[in-house]
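As structure tokens, one chain now follows by itself in the form predicted on its own.
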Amino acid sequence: MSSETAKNPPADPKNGDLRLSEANLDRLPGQIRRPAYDRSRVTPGIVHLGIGAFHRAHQAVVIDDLLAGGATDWGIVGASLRSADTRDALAPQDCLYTLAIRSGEGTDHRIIGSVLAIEVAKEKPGQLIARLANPATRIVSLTVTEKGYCHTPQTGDLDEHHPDIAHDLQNPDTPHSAIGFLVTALARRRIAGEPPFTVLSCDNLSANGHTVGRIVMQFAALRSRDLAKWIEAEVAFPSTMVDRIVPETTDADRAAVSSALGLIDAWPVVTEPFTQWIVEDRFPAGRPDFATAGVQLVSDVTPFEHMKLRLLNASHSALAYLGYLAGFETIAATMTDEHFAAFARQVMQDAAPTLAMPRGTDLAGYSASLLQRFSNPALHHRTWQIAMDGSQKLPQRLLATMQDRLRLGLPIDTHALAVAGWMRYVTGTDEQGHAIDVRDPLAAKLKAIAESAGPVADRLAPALLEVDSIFGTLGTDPRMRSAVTEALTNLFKVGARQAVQTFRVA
């Protein structure tokens, strides 16, 4: 997944290129897909919160694929809470932007055209409020990251003490936060006697939908009781699966993009071929026809989620800590070394027991396609970037599956080490002695902690696992710290790269 903000923001055409825009699709090469309709025949009818790389690969890809269709009403209005890098890329391109599919046979390469506009929330949050509020806005879908929500991981609910919660139930018609945006919009339609919108999470999250849905009536019940209970009441929340890998755009990709266009392009995607969207079919306000785009539509979205929280999120997050440690800049490097793909392959052979899938999932094809697709020579996905925001990941990805491993008295040593190389990285020092950039809402405060114990794990792991809010009682279970405990002992004694060539399933 990608945030909103890049680490690089795009850089400024240089004077005299021509850019990507609406007058200047006619210049493109013959075999740059570029969109089959009409523009300016289609109007809005999704809001989307945290514009970033992920959703600009993913689901306006889809909604793209739709208004080819022949949908003229399903536009996306897309929203940065934050940062103004995104809009001030896209809008002199008229939104339009390349999507860059990297294979190892090569780079196909096509023009997306299903954003209409780009808003800032922090410049005009009243302006964003009323595009929220308009009946015409049917669904409002989120990829704001896992930490977007305000709540604390370990137990789904809403962090009544995260700042920005604080400042948006003091201010509500200036929030700073997504929730705070979407009560604020909902209490207007109430008002107003308005049918409500769909609120569309595609994080990361586990059981997306009831979570954003029990964290906005939290929120709502600390505005109005009777508010709370008309959301609990009339807006729906539908769970989804989302699964794409989108690698954080870099100066080279624009360079290489904007060079087969022969048009600058500030701020394309890249991606990877494949892609998967399954989505619990709840859409009282209306949706597109989802179906016709490759969108899945289920009745429970639960055991798909698990199954790529389980499989691939936790993988990829153990071979993010555990290459950047041994010196791996991509997980597709990472890969390379035999010692590392076996490892993941373990962490998903571990998870497996832990899933009830439907009569007839392939879990082993499914493996074996995520091996593959971390392989993809052609992305360079950052085990930095996807090491971001740990603390918000940890309990879905990796320690979900322990407690469930646990309770069917089964060994964890597995996913021990990837915690423990979570707990080595967030000291925040690498095993060169250089400083990690760590990226994380919790960053000081592990820093401290990892300050205050030291590099010596019988007083590093115990310190980590009494974080409540990643941990919660998980960290107080014997089993736990003595796995997590050993691992990280090891990984200070050998580093990381001999950790995982030694490391022999128990």
Contents of the next structure:
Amino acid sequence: MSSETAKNPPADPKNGDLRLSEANLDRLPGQIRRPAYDRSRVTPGIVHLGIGAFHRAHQAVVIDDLLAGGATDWGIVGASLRSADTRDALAPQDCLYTLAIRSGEGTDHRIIGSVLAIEVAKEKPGQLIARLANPATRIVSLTVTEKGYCHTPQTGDLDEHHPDIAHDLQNPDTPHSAIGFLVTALARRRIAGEPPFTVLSCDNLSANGHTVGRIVMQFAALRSRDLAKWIEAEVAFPSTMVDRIVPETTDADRAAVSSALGLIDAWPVVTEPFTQWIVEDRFPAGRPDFATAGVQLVSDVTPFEHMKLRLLNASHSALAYLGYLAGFETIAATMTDEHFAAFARQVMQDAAPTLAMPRGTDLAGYSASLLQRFSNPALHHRTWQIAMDGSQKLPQRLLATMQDRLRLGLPIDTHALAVAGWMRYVTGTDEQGHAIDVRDPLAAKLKAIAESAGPVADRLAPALLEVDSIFGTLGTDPRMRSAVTEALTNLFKVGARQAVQTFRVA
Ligand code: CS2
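Taking the form predicted on its own as the starting point, write out the structure of the form predicted in complex with D-mannonic acid.
Full assembly next; the chain just shown is listed first.
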């Protein structure tokens, strides 16, 4: 994202404008942790598609721990599908970067060395395909965000009309999408008689492994039925639940980190102390000894994934839309309002009866810890950032819970207010009449719907509920229509702050 590009890296009085790099590691203040292994001896075993801040603050840190423990053949080659920003920022610093862990107690800095190289797929697609096809690559992991899967969020099926998919079917050797790269590389492996890599989705999708597997097979079937059959028989797509809050890096973060280091880091990542990774243990091509780095290996990740999506991400999105409309810039600021905090708790409470957790799971404790994490005053996590791509996020975060609650005969007014918040947000005009920069693959369509309906809940709510790729059959349910219309009517009437304040929480 260009807003994350390094701007005016600050000069340090001691080290001038020296850059963080292998050669300069010795200049770091003694307390700053750095790779405890010889990076020149590490070979790549993982290719990661979508090397953004989230991957660098989460999976790359786990791998850094494993490399420190002696697993020298599991280094990461990162790839950006389009933008050269991350590569341009990190290549001059030997792909080293800082993890800044922030809490109310201060910041802990650590240098991460597990990323060995970064490629830009758009520049050299053939090079990335060759790397993926190389049998040394045993895991291909992904954080390409929800929209990167080119699927219909409501059904989980490949969107055959997606422009990138249409392109990739015509141009298998120069794909644009992650799906196109995976399938071309898998086809090469098959022809070469090599075993496939394991595909590890680390995005916030429901049943992310199963979902990416289905999309990959549907795409492959459009190219060759035999290829699709081979993928179905041979390729593992374990599901994962990945959790760490990672706000976008700001120029102020860059300045603060560079000053703590005494060296310039063009793109550090800032995060919270909490981190969690739960992975289904299906890696026929081998895997690092994840458990030694605190990763939980399970046979079925689904309940944990649902728990995270319906408690954490659902309340995050609810706070993002309603908080933004109420004029709060960050999640932590939104949480300082007790009514918003109570509303977030209610979103979680309402999701609880829809979850089937393993015995002994402490949902109340989990929810309490989420509220605490959201309140971390040192994280500047913008409501606007989380509000992005709602059309891709709503189904698994909010709508699945509503569907289940309706099935159970339970009321849906809490989630209806959150969905109404999204509807009010995507009109593109805030409560003061200012424009909202709505980022969403469906932004233009949503805006057109909002313009034709006007700011009238009775017209806008039903019109948006008809967007099938988001709402599916739920959008036609009369209980859904009336709950959302009622919530949106109130939002237009009294505004988000008062709507949340007067919302009856249990
Ligand atoms: C957030 C997530 O941006 C968003 O939509 O809800 O990125 C969230 O911070 C992570 O899933 C936390 O693990």
